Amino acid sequence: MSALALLGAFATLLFAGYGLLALLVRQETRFSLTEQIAFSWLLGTGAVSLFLWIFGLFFHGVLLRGSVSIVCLSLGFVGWRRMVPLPPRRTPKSFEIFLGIIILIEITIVFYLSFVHTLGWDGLLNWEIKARYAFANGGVLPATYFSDSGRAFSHPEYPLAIPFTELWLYLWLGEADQFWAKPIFPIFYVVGTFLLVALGKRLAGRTWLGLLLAAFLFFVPQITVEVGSAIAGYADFPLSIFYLAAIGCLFCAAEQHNTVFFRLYAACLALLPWVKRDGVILWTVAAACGVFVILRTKRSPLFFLGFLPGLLIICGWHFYLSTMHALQPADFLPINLESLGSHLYRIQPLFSAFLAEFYNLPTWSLFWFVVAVGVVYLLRRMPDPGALVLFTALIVPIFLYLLIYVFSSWPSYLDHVGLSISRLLMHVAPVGFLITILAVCRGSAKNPTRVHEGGMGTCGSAGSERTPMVELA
């Protein structure tokens, strides 16, 4: 019975996401099956958690679950009527099959590790606790939860994408069993590998390159086994995958002037602040990159409407917290010029702490060294708007995170940053993989070319794969 309930929960999530994907794509661009699954999961988890929160303002219990289910099934029907076209099938090469098998083994290991380990501190006491409270209250967080000082440790002000995705499973199961919430996080790992493969093909024109980078994802300890990794139940890794999707789609939109990818970028962008409070910083950076692309490619001012959903989520959530009289977080001082001036001395030690993290081999292995080499290659392509987007999306959040800890209220601000620095850097790590793909592609190209409008530059010289982007798998 539990298996059928879980199947129904995951199916409705994917139905909702696929329907939204079909509405955004409008049959204008071909997407591979793995891309469709990846975007369906991202859009589905974001949409269902938002539906639960918004509908929960008006009713709860069976009516809440039923109404959200009806919306999910309706979106699934829309997706069935307007199915996203698949690219032409081709026979994979032997090396691609080998890499695919390696990735499948890695995914199996990540699922196994997720099931045999308990949820981490944040996974239990920041996220799962919200799902449990909401489940016990008919699918709606109790109003007293937000103002109860005894529960301030669980950060009531944090947004609800992850806990309400867990809540959706609990509502279908009929019980709050955290064991069944665990699959959510390795699924995000699967989505991350799917996106890296797809974006590798779209950036470089070579499937094997995306597969190779997706296989290397497993060998970054911070992503697979460290605190806050894909097996720990934290929101940091899901946030990094949403950020990867947003920046990857924006790069495609900048390269090929395709409105489909800009619509997908806007959808993933809007969900960043709904996944974690840090997502507001990533939203700001990704939105600034989007403004640059709009102006650089001389698009219609109507494209600026793509930032409206994210602004509505940010403002709506803050208004809701104000209405609920939610406790304010005590981890940071008020952000103003006075606090900045009195704590400027922290910048140099914080910079040293961030710098030391980049060569923390037990946590990151050689990942940041490889990314640094990729950035050097990327600097040669700075006039390219897509390259500038990737560079900005990687570097600027790191400096903003560093600046935020200038306002830490902890007695030892270095202890504060030390506990979270690796998870913060993980937010932008998948973008580092995109930079590596682009560097390998552009660095090895003898005669890089651009295909017709609707396509993009590819890697290599004559004889390499040169396929219009709209046809890429």
Contents of the next structure:
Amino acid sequence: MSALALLGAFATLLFAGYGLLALLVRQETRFSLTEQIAFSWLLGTGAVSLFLWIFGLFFHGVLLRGSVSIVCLSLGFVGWRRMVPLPPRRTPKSFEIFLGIIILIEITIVFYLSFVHTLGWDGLLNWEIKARYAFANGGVLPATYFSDSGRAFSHPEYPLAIPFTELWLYLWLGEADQFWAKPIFPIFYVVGTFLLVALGKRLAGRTWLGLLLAAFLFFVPQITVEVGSAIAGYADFPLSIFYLAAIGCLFCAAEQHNTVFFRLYAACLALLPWVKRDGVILWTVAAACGVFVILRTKRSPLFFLGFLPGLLIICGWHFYLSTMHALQPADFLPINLESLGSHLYRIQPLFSAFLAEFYNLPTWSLFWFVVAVGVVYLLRRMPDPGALVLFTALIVPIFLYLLIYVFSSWPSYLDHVGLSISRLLMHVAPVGFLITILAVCRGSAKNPTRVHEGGMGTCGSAGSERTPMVELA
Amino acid sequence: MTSRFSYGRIAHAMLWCGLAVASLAVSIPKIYSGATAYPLRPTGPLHTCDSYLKFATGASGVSKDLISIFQSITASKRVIIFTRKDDAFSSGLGMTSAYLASPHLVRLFEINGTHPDNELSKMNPDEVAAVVFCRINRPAWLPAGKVFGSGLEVVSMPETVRR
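Okay, that's the form predicted on its own, but what's the structure of the form predicted together with the partner chain?
Once more the chain from above appears, this time first in line as the rest of the complex follows.
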């Protein structure tokens, strides 16, 4: 019974996501099956959690679940009518099959790990708590929760993408079950590998390279087994995947003037602040990159409208919190020049702490060293807007996170850093993989295979994919 | 031939192969120990809370009992939770108890030492539904409550408690 309910919950999520994907793609570009699944999941979790929150302002109980289900199924119907075109099938090479099997084994291990581990501390007390309380209150978070000082530890001000995805499972299951909330997180890992494979192919023109790098995702301990990893029920790994999707799409949009990827970028960008409060920082950086791409590629000013959904979510959530009289977070001092001036002495110790984290081998293995080598390669392509986007998307959030700790209100700000730094760096880690892919394929301008190899999967071919067959379909 | 197998290409391939092998050599022991450290645990709707509470108190299946205590007391009153400063176990017990105490409003007190007499004497007992002591000693004047393992005691207050 539980399995059937879970199947229903996941199916409706994917229907909603696929419908949105179909609306955004408008049959203009071909997407591989793995890309379609990945984007359907990301858009589906974002949309369903937003629907639950917005509809929850008007309904609760059966009506809430029913109305959201109807919207999901309607979007699924739209998706069925305007199916996203698939690229022509090709026979995979034996090395690709081998890498595919490795990835499959890794995914199985990640699912196994998520089931043997409990939810992490924040996974339970910051995220799942909201799903449980909303479930017990007919699908809506009780107003008293936001102002209850005794539960300030659970950060009532955090956004709801992850807890309301868990809530969606609970509504289908008919009970709040900490065990069955967990599959959400390894699914984000699956989506991460799918995106790396797909973006690897689009960036480098080689499927095996995407597969190889996706296989290496498993070998970053912070992503698989460390505190706050992909299996712990934290929002950090899902946030990193949304960020990967946004930046990857922006890279493709920048390279080939492709509007489909820009629309997908705008959708993933909008969901960043909805996944975690830190997502606002990533949103700012990714939006700045988007502005750069629009200006650099001389696109219509209408493209700036792509930032509107994200702004609406940020403002809407803050407005909601203020109307609920939510408690103000106490982890940081007010951000102003006075606080900055009086805490400027922290910069040097913070810089040392960040630097130490990069060569923390038990947590990161050689990942940051590999990324550093990749960045050196990337610098050689610097006039390229796509390369600049990747570089900025990797480096700027790290500096902003470092700056944020200057305003830490913890008695020991270095303890604050120690507890959260690895999770913050995880937000940009998948972008590090994209840089590595570019570096390994080395100087795509000199590499004609990038655009043509593999038929139609690459960014290069995506812009000119409006074939007569697609038009007719 | 020269362009396909130039020294640059060979160096490039060797660099990345070397990095890949070194990464695997560093990662595999860590991933292996992380992946094999835990056996399969029993599943259940409250399995994470149960694990935390078992870790902190040594008692099994505590979550369900805590929920039934909280459900049996007046919903409109607060649950007061006492935890000890600089004691991670106590703090963890307090937050897990607060999680399970829904829909009651809760108030967490972090105190120095293990005797909350001062704080308790200032409270209006009519507004309190239960008091939870997390690795804190219950004052002798308060009636005994339900004890879970070592370090967790819940005193429900069906009637006014007088000192």
